[in-house]
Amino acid sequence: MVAVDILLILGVGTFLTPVIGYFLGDKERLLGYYVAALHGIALIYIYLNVIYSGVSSEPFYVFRSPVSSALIFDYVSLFFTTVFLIVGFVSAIHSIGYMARDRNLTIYYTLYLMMMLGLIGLSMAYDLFTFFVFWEAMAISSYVLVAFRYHLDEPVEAGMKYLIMSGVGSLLVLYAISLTYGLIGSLRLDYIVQYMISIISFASIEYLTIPILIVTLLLVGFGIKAAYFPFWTWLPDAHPAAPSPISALLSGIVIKAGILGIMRFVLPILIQKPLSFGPPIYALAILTMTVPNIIALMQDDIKRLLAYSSIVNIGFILIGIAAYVYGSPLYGAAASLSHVLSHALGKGLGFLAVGGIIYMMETRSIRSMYGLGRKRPLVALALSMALLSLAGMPPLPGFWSKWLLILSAIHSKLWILAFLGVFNSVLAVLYYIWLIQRIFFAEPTEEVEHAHEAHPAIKAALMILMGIMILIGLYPQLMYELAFRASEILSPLPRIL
């Protein structure tokens, strides 16, 4: 029932939001108060459960009918719970002061919460009817919320540009539930993962071919979410068009929904050897790794910077889960959870400590940024605490979560994608490096003379979501334990409940 009580805090917010909004008024930038304070009951009441009652891998099902809606709160569901709901809280606090210029503030609170309610949901789907319900959920408030100001040209734009993408990643997705249920006869989790493996270890080659459909659709249309090679070209768009909270959310945790989608449905049928899906693997991780990071280096946009260093490190998840596809599925699977946790809030961080720096100085040009850290330390110094994490610089929660991911690949034999990842990591570390030493070292630029303090709310968020990143830094068992915990789920065949 956790699950369910969740979801009715979230789902009953998202409804009361106009309804507060309207009598708010003039000071509808206050319902952002409101909206950190239900991820903030949402954690809190999370950690008192499974403090006092542990954690179930029983589903709850919603409703009985031939898809069977069910929910199921495990190990899976709380790791990607309690990442989404973070960067949301975080996100929520920085959009008091971030937005309080705006107009539709009701509008964008609602979508928000939208947004969070689609994604929590997510982590607690146990079919694929009721995941795809909850994706849809979260994919249409976050194109609406990409271009949410509307009256500039640049995010309508990347808005179309990103609900034409992900509209065809739907509908793959769409059309591999229904090749499911007419080739099965259920969405749930467990009946599909037995049936698929059945037919795989048994069945003659002629009738692979319907379940190496099903795999390849949702490979793509996860695919397209996630971002990686060659399906990532409307981030670099949508990314740094969009409200920077929400830059943070879509960076963080919302292309992580397509990791989720392949981590619950697809990698305990990816494990099965006759489908030969290794290969696939092994070279986009290969590729989302190398590309972008090679483009990021000629940017002088600081949020394209940061979206093409998101797809880099959707890259560097898949070296786990090439890790789990050629046996070391426990290593694999824990190693991409932990870059998971740690990239959502490095690239949270960085998007909020951008947004800081666009509120104060209102531009995106990294020549204009020079010398900041001499005139606003804290916003610099959270830039360049997000940058160092995700250069994977020690002891800061980025370098635990790419050490054990290069172990994982080195545990599988995997050896040139292990140095790649080295590589790419080195590659990454220079346009970081350069970009802190002219924040801090270079002579201030005339616009950073002249940039304004930033809000009280800026200053709250990043200073939290920093002290939450030097205590995984200092004490990364907190990430590995919830990792591992569960990575023992996704690896093992799921029992028929």
The other form holds:
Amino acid sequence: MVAVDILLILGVGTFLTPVIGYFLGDKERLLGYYVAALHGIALIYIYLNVIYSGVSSEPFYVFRSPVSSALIFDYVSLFFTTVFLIVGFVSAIHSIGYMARDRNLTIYYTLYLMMMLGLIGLSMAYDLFTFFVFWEAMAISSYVLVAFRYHLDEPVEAGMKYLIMSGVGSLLVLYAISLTYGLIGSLRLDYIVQYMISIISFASIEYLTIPILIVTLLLVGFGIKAAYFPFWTWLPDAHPAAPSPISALLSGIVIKAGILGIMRFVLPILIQKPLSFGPPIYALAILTMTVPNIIALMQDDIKRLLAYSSIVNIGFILIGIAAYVYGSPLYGAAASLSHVLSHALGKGLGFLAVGGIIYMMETRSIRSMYGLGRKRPLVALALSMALLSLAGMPPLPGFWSKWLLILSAIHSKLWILAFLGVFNSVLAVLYYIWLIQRIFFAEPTEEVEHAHEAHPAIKAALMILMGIMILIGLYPQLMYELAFRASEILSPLPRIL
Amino acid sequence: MIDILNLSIGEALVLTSVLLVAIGLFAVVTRRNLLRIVIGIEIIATGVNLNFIAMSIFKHGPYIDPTAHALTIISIVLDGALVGVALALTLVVYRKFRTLDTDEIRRLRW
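Now show me the form predicted in complex with its partner chain; what you just gave was the form predicted on its own.
In what comes next, the whole complex appears, and the chain from above leads the way.
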């Protein structure tokens, strides 16, 4: 069973990290290669398995009973593990350079692997409680990673804020899980779906109160992690405060864990029709896209700008989910999934490039990085490529996913959402293009003139991620193939009762 | 109390757990002391764990469904980890800012 094998590889790797770090002593920064190698091994193992034995949608049970915990490795898991492992691999390489001046790197890499273990486990969990256990593993290590440089003020304060909001969010998810257990007697997805099918025939309010409460709690709990509309206040503090490779992970993939939770456990409930959560999701998509986009226009701190742009992109992903709820499940889910991939790559590259800039110049102010393209072309090119992909320039992955998102909104006749999607893309292009223009064409500032050379590991990480982005930009069918196969699992054909 | 409201044990437990979650959420939202907020989170966790046990009472059968207890024990461990990290961070915040008032901490930044 490939899910168990992957968890074993990463789990044993995680618990070996402190031991190896202890024996390495002063050379503990070499652990970065080990962490990157583990990600590579896991990725290669998954794809060898997929090539030789295919992907099965059969869950793996510990024992045959409704209360057993279950793992699965279907196309949804394949999609999310691919995204998580690619970004994790590149960030691990980037960490070798970026974290070279820090201490306590054994702790850093152990927590890093723990977070990746949690994320990979999330994508494979088939029952709510297994999901919750991996969710907490991921969340708790991410709190510590945000506050990793605890000798500075900002990370500590941001980490505390993140911990309080996200901790309450995971407890709300746990409350929903306990209600699900009381209502259905099982936490497994197939039992939940079966129950929802069984109550379709009597859709009266007594039967729907608790399911509505459960879905609301799940949407709020996952929403605090995914940072959509009323719950995004922690994100613009926490993501800039973390070390840059961790920012790339947080913005690229950790907030997608909330989206994964919604896709895996909420959408199969919503598609059974007795509940209609259409209008709230519609409103959330609109507000999440528009409000942070306007705030992002007035940022000078480049990491804060990227953090606000992450919230905007969660809004774009919600367009696909709204399309799913409003009647085109296949296209909606596929569009959301492909935007998850393209945003993970784009935002990952963006934060890693900014990490390179911080490594060279030790500043995050946009004003002091004018003219960077003339002195340090590689990092500036990587940043521009990330921004262009986020803006949706045609040969890059961001264009293909946004195109599918707008198409899915039109396909389910959500004209306002489609229009606002295009409008917000254009609004975002404003500040992206402005930034690129300043980076390449303004006169170099004094800080840029005195910038150091970037660490080779940082350059390597940027080049690998740029290569992957160009590959997916030129062959978008790679992304679409994965996304549509996963979407077929998430959107079953209408059942005949 | 149970007699006055004419509730069964299970209903009383559910009511208690809802109250605990509400009290915890109220504490997290309104209190300004970080330590009190952490205690609020812990109260929510207690309420949620109690809800698991309450739910197992509603199951009819020859024996009590042990799943809820297993899940509760695991979730207590996870809450322990969460609160451990929270208290450690609170300690760092106090050493750094010499205060636990959230408004003060926010003012010190920028």
